[in-house]
Each structure stands twice: as structure tokens, then as C-alpha cells.
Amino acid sequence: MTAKKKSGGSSANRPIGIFDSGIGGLTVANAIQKVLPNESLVYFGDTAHLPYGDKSPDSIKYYAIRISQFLLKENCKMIVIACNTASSVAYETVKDFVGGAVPVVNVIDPVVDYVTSNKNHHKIGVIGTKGTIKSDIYAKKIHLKDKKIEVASLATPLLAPMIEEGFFDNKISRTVIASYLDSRKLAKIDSLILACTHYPLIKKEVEEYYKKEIDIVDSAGVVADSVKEVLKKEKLLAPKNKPTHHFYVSDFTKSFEESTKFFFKNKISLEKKEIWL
């Protein structure tokens, strides 16, 4: 199955489409919006099935496939897979579900390009879901670019729901951080990419934890970046205008919606969405 080239209206002024397991594709939600602050974003979050680090490939490509086919109805002018398990297990499945009609950006090979570019950077760390983590994603895109560089990786499966549950910035987060990050996998490494999204949110105390001396790459501000970059060489930038933005979830709470705060600074509004068959 393929998906039908969009039409009607002026492309670049399209929304973006964007989709994450739950809210913490929020963090490039918002840094897409301060990098390209005429955009309109369509979000959704597959809250109903988080987190995709536990889930199948298949069940992940799936609700890809399905999330994919809500945002071209959308009529979005390009999709962002803001996950990281989804981008490591989904992102070909996407982009042959697309079909060339709009441009599919994953989180995982624009923090790959970033840390490869750096000459300094021997030993990389990685930390993540277990779904990224076991694909080994990370690892085999960095060696495609630099086989000279060693790779540690580690599955950090407590941190995403403690992040989404608010516990960041206090002496819980910092005791289960450290306790990660303790590892000996870990050791001697010069630069740490933050593979989830929800990790933005405990950046200042991953670099706490290392008293400033490495690299923490986390892929929000890397993926936006990314996104101004293709959307400029597709001729898909949007004019100066007033954005409209908006936010889906496939399961909602009260709860969920006042924790969107901290992964989106400004004031959202989640709607719920069906779209599974």
C-alpha cells in the first residue's frame, strides 16, 4: 500500500506533520516551532500504545503506517518521525508507505551526520529504549560513516516513563540517572546521544553527571535544524503567516494533557483521535 500524492492549496503553506509513541516527541515539536516559527504542526501522540520501546516491529510498523495515513489526510507537506524506536524500526516502512509524496524525516541519521561530523568524538554512547537499543541502529549508522568510531550502547527503560510521569530536575531522576550512568559500558565515553525523545528534559542533569566534560547530543534541536534544511531544498518553507497548530492523542487523561507543559512550553490542547481499524 502507497500512499496518493497530495494536492490543493499551496504546498509550503501545509502543515507539518509529526508523530511520537506519546508526548515526548513534543521537545521537536517545539524546537521545529523556534527554528521555523512560521510552520503549522499537526502532532500526534500514539498514547494509547506507549511505549513503542516494548512493543513488536511489526505492531510499531503498523501504527506508522496507520499515524501516517492520518497526517497526509491532514494534508501535511512532510511527516517527522519524532521517536526514536519508530525511526530505528519504521522509517523504510514509512517512507515506501509514502511513496515520494511528501518528504519523511527520522530523528535517528540527522544526530548520526551531527556527532560523525565532529573529529573529536572516539567513543560515543548511546542510551535509549530497549527497542532502540536492541536494533543497534545507532551503531551501524555511525560505522556506515566512521568505522573507526567505538559505539557503547545501553537501554535505559526506566527513564522515558519517570520523564513522563514529571519526576526530572529532583533527587529521584538524579539517583535513577546515575544509576545508568554508572555503567561501565559507559565508560571513557567522549560525547552521549540522548536517543528519545523525552531525554531534552533531562539534559542538565545528564551534563551534571559528567560536570560539563562531554558532548550530550540530544536530536531536537538537531532534527529541526534538519527539517528547516529539507524543507528549504524542496521549496516547502512557509511564507511569513500565522501558524495553527494542532495536537492528537489516541488515548487521553486529564493528567497526560497538564504533563504536555513540560515537553511543549507553550499552552496546548490535546484532542483525542481514532484511526485504528
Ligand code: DGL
The other form holds:
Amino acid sequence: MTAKKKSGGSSANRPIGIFDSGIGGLTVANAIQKVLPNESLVYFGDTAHLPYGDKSPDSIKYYAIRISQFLLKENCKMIVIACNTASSVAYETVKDFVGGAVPVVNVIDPVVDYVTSNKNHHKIGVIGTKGTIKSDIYAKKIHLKDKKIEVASLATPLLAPMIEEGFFDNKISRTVIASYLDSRKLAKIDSLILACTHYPLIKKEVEEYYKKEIDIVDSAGVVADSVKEVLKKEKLLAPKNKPTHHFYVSDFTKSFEESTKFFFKNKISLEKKEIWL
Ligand code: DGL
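Alt. form predicted in complex with the named molecule, vs. the form predicted alone above:
In what comes next, the whole complex appears, and the chain from above leads the way.
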């Protein structure tokens, strides 16, 4: 299955399509909105299938194609896979499906470029969902750039559902985070990649755990900069205008609604969308 190229769709006024399993991608959407305030966004949170972290690659590929198809129907000029798990296992599939109709950005390549450009990194820790860690995508991509960097990866499957439930910056989240970060695997790391788009919401707690002694890297800001670069290169940057944002979910959840308001104030219209038929 391949998407048809849109005719007459060169207008830079079209929205950017962004998706994740839930609220995690909102951290990326929020960063994009800050870096590119003229851009309209269409966000899809696949809350019916959350968490993606323990789903099979085949299921995630299927969800990612269906969502991309929806975003193209919404006339999006770009697709941002704002999820590490989907970026790990479904990026090539989405790119094949889209077939060059619009640019596709994942959340892994910009982070890998960023961490490998810092020559002081010798042992990089990576925490993420089971799916992301099992794919070993960070080690593979980092080693393509620099074979000497040691990469220590640890699956932290409780974190995304915990954050999705609104558990961050409290006693429970601090205990769960510390019990993962205490792992011997992560000993002596000089930087830590938060390889899940939910994790910027616990970045402060992770920084506190490490007493700000190591570099904690999340994807939000780095990916937003990369989105800007791609749009510029493709001459797709929106002109100065009043952007409109649309948020869709595959299932209504209170936490999603609250998080959307948290990031985008009250200017949101949240709609449940059935896209699987
Ligand atoms: N936010 C996602 C990620 O970056 C997915 C978390 C999940 O649904 O398990 O991996």
C-alpha cells in the first residue's frame, strides 16, 4: 500500500501531522509550536492502543500506516512520528507507505546526530520502552556515526503508563524512576537519552536523580529544530498567520484531555476518531 501524491498540495499553509500512542508526542508538538509558532498542527494520539511499548512490531506498523493515511487525508504537509517505539520499528514502513508524498521525520535520528556531535560522550545510557530497547536502534545508529561510544540500554516499561496516568513529580514516580536508574547497566554513563517522548515530563526528576552531573537528552527540542530545518529545505514553512490545532484520539481518556490543556492551554478541540475500518 502506498499513499498517493497530493496534487496542488504545495501550500505551506497545510498543517504538520504528528502522532504518538498518547500524550508523549504532545511534548514534541509543544516544542514544535514554540519553534514554529505559525504552523498549524494535526495531532493523533492512539490512546486505544497505548502503550505501544509492549506491542509487536507488526501491530505498530499497522497502526502507524493507518494513522499516516489519516494524517494525509487531513492534508498534512509532513508526518512527524513523535514516538520512539513507532520510530524504531515503523519509520521505514511509514516512509514506504508515504512514498515521498510528504517528508517523514522520526524522533531518533535528530537525537543521534545531537549526542554524537558532542565528543565528550563516551558511555551513553538509553532508557525507553521494551519495543525501542529491543530494536537496539539507538546503539545501531550511534555506532554508524561513532563505533567507540559505549551504549547502555535499559527498558523502563513502567514509565510511559505511569506518566500517562498523570504520575510524575510525586513520591511514586520518584521511587519508580530511582529503581530503574539504580541499574548497574547504567553505571558510569556520561549522558542519558530519554528515548520515549513521554519522558520529558519526568526530565526534572531524572536530572535530580543524577544531581545534574550528566547530560540528560530528550527528543522534544532537538526534533522541533529538525522539523524546522526540513520544512525550510522543502520550502514548506508556513507564512505568518493564525495557526489552528486539531487533536484526535482513538479513545477518549481524561489524562489525554488534561495533558492537551496543560500544553496548549484551553485552545483545543479534542475529537475521537475511528480510523481502523
Ligand atoms: N511515547 C512513546 C515512545 O516514545 C510510546 C510509549 C508507549 O506507548 O509505550 O516510545
